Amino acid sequence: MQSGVQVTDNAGQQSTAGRRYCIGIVGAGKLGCYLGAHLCQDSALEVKFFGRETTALELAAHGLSVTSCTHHTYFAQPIAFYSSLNSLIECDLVLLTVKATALVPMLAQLKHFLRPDVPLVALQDGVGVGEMLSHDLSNPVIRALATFSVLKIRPGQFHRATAGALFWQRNDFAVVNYVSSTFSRLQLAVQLCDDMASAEFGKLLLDLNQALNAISGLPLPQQLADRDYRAVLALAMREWLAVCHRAGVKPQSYSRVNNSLLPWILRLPTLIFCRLCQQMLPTDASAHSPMWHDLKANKRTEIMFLNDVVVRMGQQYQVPTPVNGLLVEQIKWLESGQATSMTGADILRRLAH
């Protein structure tokens, strides 16, 4: 496979003992983009790309290529892209990056392409996806989380908006490993993790914002500098801790700054916040949640793996989530077209009230 960037990647060649591993991705929208042009870079290893058909069109005219704040642009060009799973069978790993709402049609299809042997990197934003997965599949099936953002900028070109790494569970096998070292050695961090449940419980407490950026319309930056806003997001983490904490599990923190600290810093005033927070910002000044562009392209949200977890949980453990509740439910509204954005101050009132 050509590649526009050259890597050295001796330490593979000897990792791999001389074979190619076969790389799938399964669900190549902007995160498996993103990171499947970061695995192109390497000889040891063929990438095959299944996703749709107008993905497929768009990069055989526009190829393949990734930028971040932290990384000259790799390029992938021309790349090897399947809208049908059938080429699936020869994939020794395969990285599945579909929306945590696709996964049960999907299901089907990996049974019927995917040989049984063959470790499944699961990279779903929510809880529980790892166990849903090894309930319904005989593979191994290995948790990642991705704690930052990736934007598609123009036809075939994909930015990393934020800056994060891979959470990656910590396993044996020999070709997800091999994969995990190839991101690092291409600036894209990976940290191995024992503890998957505090890493997803960590990642949603970020993600609760997904819909409350949804539900104001705004760009990031400028809906996380609106105080009123900050406070909505701030009782809305204060009730998935008070669950994590009767749940008996403590979140990983993805900052500097200890979870529990995090609602106060939300309620601070706007100039202070931002300049405490500087780092922690979308670097985009026009970047959206990705429920946001859920909603603005008429597709269901993955608002039941996420706020809706909270409520859930809260129910489970007996803890009150009226904030986490009332974005679950203004999601639906918005979902169903029978409802417009909301400030703020319309939240605080709602909830007043």
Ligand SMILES: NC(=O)c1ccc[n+]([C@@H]2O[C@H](COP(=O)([O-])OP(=O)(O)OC[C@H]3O[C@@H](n4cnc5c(N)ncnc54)[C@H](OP(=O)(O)O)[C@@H]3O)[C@@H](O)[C@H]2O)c1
Contents of the next structure:
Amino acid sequence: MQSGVQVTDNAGQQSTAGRRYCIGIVGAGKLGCYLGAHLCQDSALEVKFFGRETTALELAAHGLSVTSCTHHTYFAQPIAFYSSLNSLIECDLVLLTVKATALVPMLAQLKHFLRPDVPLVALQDGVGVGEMLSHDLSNPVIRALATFSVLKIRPGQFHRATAGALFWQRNDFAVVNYVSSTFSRLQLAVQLCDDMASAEFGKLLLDLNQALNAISGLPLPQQLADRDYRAVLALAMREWLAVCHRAGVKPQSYSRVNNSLLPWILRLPTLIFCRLCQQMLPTDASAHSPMWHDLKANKRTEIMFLNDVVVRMGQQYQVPTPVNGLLVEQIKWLESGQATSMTGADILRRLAH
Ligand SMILES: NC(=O)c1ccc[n+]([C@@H]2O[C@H](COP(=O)([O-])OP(=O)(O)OC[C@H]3O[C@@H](n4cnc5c(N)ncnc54)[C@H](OP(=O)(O)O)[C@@H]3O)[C@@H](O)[C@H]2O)c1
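For comparison with the form predicted on its own, provide the form predicted in complex with this ligand.
And the full complex, kicking off with our chain again.
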């Protein structure tokens, strides 16, 4: 289904400028729609969204608008939305924004429809995504990580709820660099990275809480106000930091606090922790991790690319990882439909045995 082919710029004027690049957003969900709406503001780009028919219908009915905690708003309508990948052949660049769990079935389609010289930017969280794609595709694969979170707040309306930037692998592709500079121009900070392993490993350190939050079933502020859950998270982080050390990778720090201090800070008494980390805690009292949302929607989670990486790399580098192992086990139970919820104290007791 195609719901339109013209792009309207921010001022509401139809663009007449010649199109330089055709950009495909493959897996237009929260992150894809958010990024795509930015690119629609540049009349030199033709943006094609690829995703589910339900999303196509939603955007055709409501348009696509994005807002952000930094107070900018972009609107794009009509947009070119396709529920089949045939038109991918016209794209000069693909931003791949499906979940990591959707990559395997997506690979065959990408191979079929994507021109082999077209670069592909993989925006999934987690470790191992770039390697997996490069193994199966001949296209150049560039890694990027979003360190902010995007929520859908109403049909067709996506909101960036946290500050953060796009960490973007440095590369020599003119089209990729044009797109990253477009984001920068539109108040979406882009940080070019030479060491994507460091960027991925540092992001994983923060994402270890996704599983714990899902297991707790609690909103993030409530879960992080629980000292036992924080103690578990601190132990999970220690395991990953030990693996990183053995692997010779220094994980990038995304806060003002040095990564090695995070486990120590998490173990502080709650009152001190909350005072010290007020700015780092989610402001939305009802916010949950993406993994909690996946489980709620009966979807597979990205656990294989998150805590399970700690376990597998722990085996490779002979670092024991019982905490992440237990979190993976619990998430797999939840994925299989077993109702299990463990308090932080339950988890600490299980680990003590
Ligand atoms: N959202 C964020 O704030 C954020 C921040 C940082 C990183 N990320 C990363 O970005 C990735 C995407 O996250 P998201 O939150 O944007 O996920 P999402 O909202 O679920 O978006 C992905 C979209 O792709 C669709 N899709 C999956 N397979 C497809 C296929 N074969 N053909 C067409 N459409 C397909 C999904 O449909 P179905 O749901 O029907 O499968 C969904 O609509 C994840 O790896 C996440 O870790 C997200």
